[in-house]
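Shown here is one chain on its own, the form predicted alone, set out as structure tokens.
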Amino acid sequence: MKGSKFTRRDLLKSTALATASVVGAPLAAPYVHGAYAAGKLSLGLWDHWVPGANDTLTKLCNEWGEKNKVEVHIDYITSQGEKDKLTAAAEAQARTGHDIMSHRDWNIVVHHQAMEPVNDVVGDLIKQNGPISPVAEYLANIDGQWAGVPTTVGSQVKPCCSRFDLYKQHAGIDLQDIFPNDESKYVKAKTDTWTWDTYLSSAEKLFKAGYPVGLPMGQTSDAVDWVAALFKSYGVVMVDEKSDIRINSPETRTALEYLKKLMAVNPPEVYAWDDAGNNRWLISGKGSSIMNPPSAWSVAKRDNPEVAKNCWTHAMPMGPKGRFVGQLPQFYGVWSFSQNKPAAKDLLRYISQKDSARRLVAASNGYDLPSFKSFYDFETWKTVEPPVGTVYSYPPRGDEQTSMCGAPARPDVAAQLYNQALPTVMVSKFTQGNEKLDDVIKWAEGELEGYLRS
């Protein structure tokens, strides 16, 4: 996934994070639709990288605006250089700006005190659609108040995207057979074979054949998300819900020893990759597997069709504590200083309906991932090609669970942990820096103590 490397941490250093504990959201009474004749709404929304995706969202907003006689104005704001986050920070401080603003990863935690509670909107959506992603709740439900509405647009998970032809030829593994494009045909005896041990042994064979896996190990979100998912599958807990530091554990030691073996069969440049590095690696034809949304495959369709037709998105490997995939939801927040809060909430309800989400997923070629599992039956994931069904297993299916780096620590601590890329720095110290394992863990404990004090 393409993104910025440095300014996220710089931004959080200059922004006061409020202490937050996450609990279940009470369901408020349903919002009563009203009339907003001659009203206006302004939106600052994340600028989608998929051509045409913004057009679909604009159309949905204008449909609602015409029906309700509201003039809707949208500014699409790039995430390059964290411009969207910087804009949100400026508006929160000035207490003026857009009525609705997009927020990525930890931005709800950062700005929740400037947000209008949206329990009524999210509560209605849960009643309609069933359980919501635990990661979305962790990031946006602050002290029992939903401060943001999970979006379809821009939300993602980062499972494996692999060259099934190379896996079959060089590792003797048929990924399409293990993860077919129909969840009803998943066979537990087969999916259970896709473990981190299997991943390592196959990565060693692919490396020897000249087609290494490409797993970033820098300080960007793609790197942090896959490492955190692996840590979770090994039972690693950095800070628990009681704010006790638990990084010094047998689970941490086992995970780091495993990663030392795995990183040895990656190309050495992975330590310097940005969030586009793994995409370029797969598209080039040199790489056999990455962990990413379907962005690399989408670009390969244009730039290297031979690679695209042999790509298969599928679940992450399973560890001793389960199978986990990193999730990064996005959110829409209504500022507490919005001049038209009822209309803003009504628009968010409209663009969050299942049919709206279906249109948005189609516009992104399956990249966007709603926070409701009941939405995972959309035809887009079944039909986009080549090959047909290539991104069917992009939404978590079977026994795959979503995870967020830093959980279950309180969100302000987890945000620092994430934005300082603590998991990947630990791995880099041990694998590339050749520091002793005990020294790496002791260093991490010191960092976590600092996060808890700040």
Second form
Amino acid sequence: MKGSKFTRRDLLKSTALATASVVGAPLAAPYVHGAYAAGKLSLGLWDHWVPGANDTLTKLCNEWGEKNKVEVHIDYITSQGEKDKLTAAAEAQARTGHDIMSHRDWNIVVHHQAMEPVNDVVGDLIKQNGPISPVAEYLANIDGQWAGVPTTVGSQVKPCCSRFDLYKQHAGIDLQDIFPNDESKYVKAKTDTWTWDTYLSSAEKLFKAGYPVGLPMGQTSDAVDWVAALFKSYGVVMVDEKSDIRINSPETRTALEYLKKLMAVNPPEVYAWDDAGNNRWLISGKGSSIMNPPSAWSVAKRDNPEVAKNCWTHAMPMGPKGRFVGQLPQFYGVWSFSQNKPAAKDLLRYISQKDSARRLVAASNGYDLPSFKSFYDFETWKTVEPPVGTVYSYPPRGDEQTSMCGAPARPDVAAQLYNQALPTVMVSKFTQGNEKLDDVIKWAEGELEGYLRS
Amino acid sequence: MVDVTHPLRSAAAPAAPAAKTGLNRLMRRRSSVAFLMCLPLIVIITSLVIYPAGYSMFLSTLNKAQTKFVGLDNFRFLLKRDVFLMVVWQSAIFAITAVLFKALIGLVTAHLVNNLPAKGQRKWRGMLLVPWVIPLALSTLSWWWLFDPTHSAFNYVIEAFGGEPIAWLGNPYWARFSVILVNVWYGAPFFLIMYLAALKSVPEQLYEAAKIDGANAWQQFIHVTLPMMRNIIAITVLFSLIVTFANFDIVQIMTAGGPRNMTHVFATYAFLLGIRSGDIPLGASVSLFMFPILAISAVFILRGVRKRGREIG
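What's the form predicted in complex with the partner chain like, now that we've got the form predicted alone?
Up next: the whole complex, starting with the chain shown before.
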């Protein structure tokens, strides 16, 4: 019996060993690296209108996912009928949904309080690539916190896209000579001739020739962006940084008087155009010039090649305060309620690299415009055709600067001003509604006062 | 016997039959069965109608950042805005004009269909219901193509006859006309089918008696048909008024509120402020603005319907 004696000490020892073996078993077991060991990431992204562009973005995300063992799920959400904005609003309100969401124009401001700051990601990108677009900074850097990462996909500017054959024939202007497809060949004496006054006189000639320019004056972004760029080049400030209303100014009056003349040589239907109206106008062959990204040219390549081969994208006209083009960056934001923030940030860092941007720009035929000037040397803009160099001047070059409607007002005020299309409603009241200039400005002051409510 | 041999069980026994009887009694009551059968609907209405309505009422009492209770401040603010007052005016024009024409067209068409021989009536009824059956977003898109600012099919025809093209959606007044027209086109079949049902339920004897008294067709319509249809007219007009005041699709697809904000109605303006401009409390206030007015008019109309129902009964 001696051998079988089981003392208190034996009991404690064996219990300890058993416990250790049970607890330690999983620790000691070999680590099985699952396909998606680092979890999942869901993205709600803007559905690109260029066929195939989504595929390149999906490929980039999957490359990152495979490398990092993260399962990436992407929902491409159309901007038709503002479905993407509705989805973002619903997710922000419910505080659940995708981890990463793309936000067009002012939507990043609308939802900035529900965003995880991404200063680390944007800071690193600026260190790598140099200065970022001031418009992107104005929109997404709110009180020193970056609410989103400026994207390449969907970001755009809206310069002139003109029929160089018609300009040469009916207005005597050689646009290819003024804006050649090599920035080093820009001649200041020539580019300085491309002013709003020149634009008006040539528009009058083209109107007489039966090929009017087509400048939308509805309440959608294409209309607001070009009017805001014109306002900026005339020095119009609607609300300043201190939230003082400054719309009642000589600059506003000059710009509106100018627009009265310009709208008179546009087709009357521009007041009803949505963002596709000007594209259709150019593609149909009736129009001589619009202000748009190269989407119209791109569709014309398929639907009306004769028009496409005579299109030339070039800088906006210059006004008394400079040459400005409307810019609309898109942003990827990480929701503050995301379950996988570190992975989300890492993915954004990956798809924002210069090489990723190069692939995305190529996939969109040059439509997508990165927010770093150092990326403007991509081959795509030099090589796409017809004709070769047609979209070379799509990224702002020479003295052209980007602008954003509503700046420098505080972002929540400017967001309302933009979304409620204050500039184009003002112009429409004055040009189409024939309201008195003073009444229009007084009405705008009242609206701006309302926007300032907190 | 069992109760006698097992006193402990006998003490507990009366409770079970009582519960069983209670449940049976409950289930025997017709109202309980009706309630249970309605329960799925009650759950759906509570979660998809009552809760969102209550939540939007709550939202309308918050400030822009949704951090502070502000009571009715959002409504006070709206009443001082020029654009909002224009939206109130436009919504009233849109809803009242559209409902008036829908009711009128519905009434005339219902009479025409009612007087068709029974054999071909079903075909006409089916064809006339088509606008109401097609998904509204889809049919509105087709209308938009007809009114297209640059390539309008209507203008093509007008120009073919030597006329001047019309800026259907570019001119604010034509744009208002266009959105009302589409709403009438879509909604008139609803009135038609309701009025047709009402017409068929008018007893033939009443017309025979009226004829014997020497009433002509117009007098029969005024003194027999209309009084017998009053309830259905009141309910359809009320229902349509509520739905038309809340219309979103037609205006959003055709004009998105433009030109110059002159076609905005409550729903599109609420969308613009709440979703696009990020001021959800203000958007909720816009969408709720008509709620008290419509609720009060609904009470009066339904009270009239009940009163007339009792008189007829």
